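First, one chain by itself in structure tokens, the form predicted alone.
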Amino acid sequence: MVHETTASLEDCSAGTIETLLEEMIRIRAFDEAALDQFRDGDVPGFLHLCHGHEASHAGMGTAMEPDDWLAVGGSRLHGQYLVKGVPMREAMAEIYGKATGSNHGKGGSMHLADHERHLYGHAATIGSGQNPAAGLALAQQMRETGNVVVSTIGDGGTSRGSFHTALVFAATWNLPVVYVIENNGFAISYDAGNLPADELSAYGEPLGIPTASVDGMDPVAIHEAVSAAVERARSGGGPTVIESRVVRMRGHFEGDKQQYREDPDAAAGEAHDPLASFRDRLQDRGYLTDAEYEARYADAESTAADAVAYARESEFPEPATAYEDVYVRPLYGQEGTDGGEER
């Protein structure tokens, strides 16, 4: 059954509130720095920014233990990389396509992985990463690691058959996996309100998977929902499907004219900004002053500026490295010329 959570700052520890705020600020500062560089023409390819998703990313990140796995999907992923522990320098260098990036410039903005930090990364196409996440969860179950897998997807990705196949596997094998659907209302340019389910977490109901649909603009709500799901999975309770309802404050990509949107400027305002909302909430409760907030944001901006400088000064990878880290295994007796070497 789809249900709402009731999130309260008073139920949250001071340490968790501190971390939620810190992560949201870091994500915003990082993406603002990336946006500035993109406007200067320094960042290659598409750029999908997290504006509006910061609370969702911070909430799920603080609900996980360091050894839990994050299998990312969708388009707005920078914040998810940061909350899983990827340093700003490595993340920014990867966006620049530089050799010092966490994937040596091969991953880019949407395909960053860091297995040492248990960041599994993105599958080749959007909406296809949930089955690998189920396999990763099956491995945790068989090896009795006690670790949980959190897998993310956007509202548009839920229309792919692979997403629903993954839910079947997760339910059948009672896997320790939490599927988080970040519903920002637009599958690129398609109104998500036209999707069959009113709450996208309801896709888990026919399979008997526990579900929750929460306000993804509230970091405490997401933290509580994902924490409960992670603990249930860790104790053998199986999978959960969570819908995190967020606002996409910018276009699908930088340069998107958003002709499908009635008022793009309204969506970009503070009324829909989860960071401004959380800041105001903390100030109202006496947890934070204006000066403290500004100082924290300035620190994050300084770290992001250092990451930009590091990325700009780094070298592009040598062309020959394109042949490194390639997995080679012959199929159906096709021994090939290299004898089935794994490189």
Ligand SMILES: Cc1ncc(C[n+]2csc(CCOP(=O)(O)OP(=O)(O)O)c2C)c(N)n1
Contents of the next structure:
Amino acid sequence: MVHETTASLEDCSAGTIETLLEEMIRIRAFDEAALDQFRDGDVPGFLHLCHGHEASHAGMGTAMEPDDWLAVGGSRLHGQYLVKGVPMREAMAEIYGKATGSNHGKGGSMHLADHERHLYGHAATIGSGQNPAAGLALAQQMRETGNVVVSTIGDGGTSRGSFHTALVFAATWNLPVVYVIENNGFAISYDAGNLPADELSAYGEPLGIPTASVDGMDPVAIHEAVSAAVERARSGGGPTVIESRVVRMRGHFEGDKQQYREDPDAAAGEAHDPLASFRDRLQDRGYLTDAEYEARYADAESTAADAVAYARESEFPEPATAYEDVYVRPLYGQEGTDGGEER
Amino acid sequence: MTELSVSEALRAALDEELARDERVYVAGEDVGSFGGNFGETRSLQEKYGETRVRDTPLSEVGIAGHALGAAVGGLRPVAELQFADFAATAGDEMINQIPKMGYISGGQFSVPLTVLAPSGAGIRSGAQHSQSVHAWMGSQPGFVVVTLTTPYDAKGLLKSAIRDDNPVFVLPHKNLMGKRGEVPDEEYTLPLGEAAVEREGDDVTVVATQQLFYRAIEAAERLAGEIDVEVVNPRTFAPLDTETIRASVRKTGRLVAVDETPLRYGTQSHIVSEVTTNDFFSLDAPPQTVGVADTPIPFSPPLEDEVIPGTDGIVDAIRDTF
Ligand SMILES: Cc1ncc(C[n+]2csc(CCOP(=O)(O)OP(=O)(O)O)c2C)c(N)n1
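Having seen the form predicted alone, could you now give me the structure of the form predicted in complex with the named molecule?
Okay, now the whole complex, with that chain kicking things off.
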């Protein structure tokens, strides 16, 4: 069993460091922009933000190849969509429910999907995305695509039987899948400390699945752990369960008063901010100046602002499209069918 | 023509589709060397290997859930549940995930999977192994729900289900697995989403499927010379071919909707409502419904026989429309 990684900036390529920082900044800028709009009342539904999960998302995103699949779990979603390559415009427009969104407004923030980019999206009944991830992995295995599936889940979702079933299937069939548990200590208000396992990756142990528990606030650590797991899966070594220990800096959703938390403000502070700490580390080692960081952040902010403008200006879907996509028509055997062809 | 049982027809369909398309695979509990609870997968693993005909651990969540991902990933799974009742133990997968995935993705994903699961009562197996689930699964837009009645249906519809780009829930009837009938020797498929007028008649339309279809035919024969009964088999319950049913009622002026689903919120009400809403003035009498009273299916043979509609009940309902 793998247990710890020895993540160090020195072992990380300049290109990887660069991408990790870039992705973390993009996620933060995107979420800040979404938050502003939500406060103005423009974003329908719930808003779940990723603050505190950026390093974890960036680390797993950079460990994957573009054709690897990502099945998103937990509730910190936006960052995962972005690291899978969904353009900010399409993501923001979907969050707004606009026709230009990746799912033409049929999905929303909880169901953003992108077939071309191999983003499966999120099963909003928490913990139901892990078996489909196993199935996606089976498809890679049987079709010999060489692709790997990464599937995320929160600490909360690991209590569902469906999660454990997915591990059983993945281990039994030696599937190329990596289960990443983003443990931010809470499932809405439920304290993950109450769960019997100290490290949630331990759920893989009875099944003989290699596990690792890493500091998900360190993008290099999570990048290394997921890369090793992806590599093993790609070479036929089967599944891995990784716990990525993170902090949820904000409420479960915007508007959550967090009475269950001793000090919500402390959790929201710089001391728990993976972006600030990565920035500081890079600055200390001379990889980055303050001005460079500011310039990068400003850049990402303007891309996010452009995405907001795009989403706001986009049209809502035509009401009649609500009835489309329920079935692929015609059904097999009905007139005009050429069913059975690969799409 | 060859005479086959329903389970032999199912096996023939699986065999042909496994041979035709390498994306097709069968997964379920005991589908391998055991050959399926009703013999429907017998010898297929020997022929196609453990990769294409795979035994799964005992978890419907895993069977249905993994099949969803595999379908999105480019395979065409046939996921078998040993009994349709167990769709409930994979309730989230069957209700929240599979039928919604194509829709919420905005049409980006297709989910070409088949769930094959014997349904219905009559084999003395008690309330948790005897349900007709096509009413509760039929109310999930996105799932195509097909019931099988004859061996001819079984082969032709299962083959179409496997080739269809939607998730299709295929329900043979537990009590008809050994039912024999003629099946063409040449390759064929039957259209999904289309009802079949199985027996023509002028006086009353009886809509019936699975084992109650045979009882409806018996009722029709018993009334022959007195009342000329037309029998329509819906085959696909979702989406339902109401057009064929309505056309039949426009001809006969009378309707009896027969099904093994519970009467409360059952398929019978939906069929009647489609006809009364759209063709009220072609009706000569109030439509009748025949189904299971609002009770679970009991175990004891006389109790089970009591709640499953018999030929007498169908005959009475037909007479009640005159
Ligand atoms: C099956 C299910 N039960 C409950 C909920 C309601 N719910 C949504 S998010 C959530 C907590 C999830 O916590 P966790 O899995 O730790 O993810 P996180 O929010 O921390 O990212 C709950 C209870 C749900 N969506 N699905």
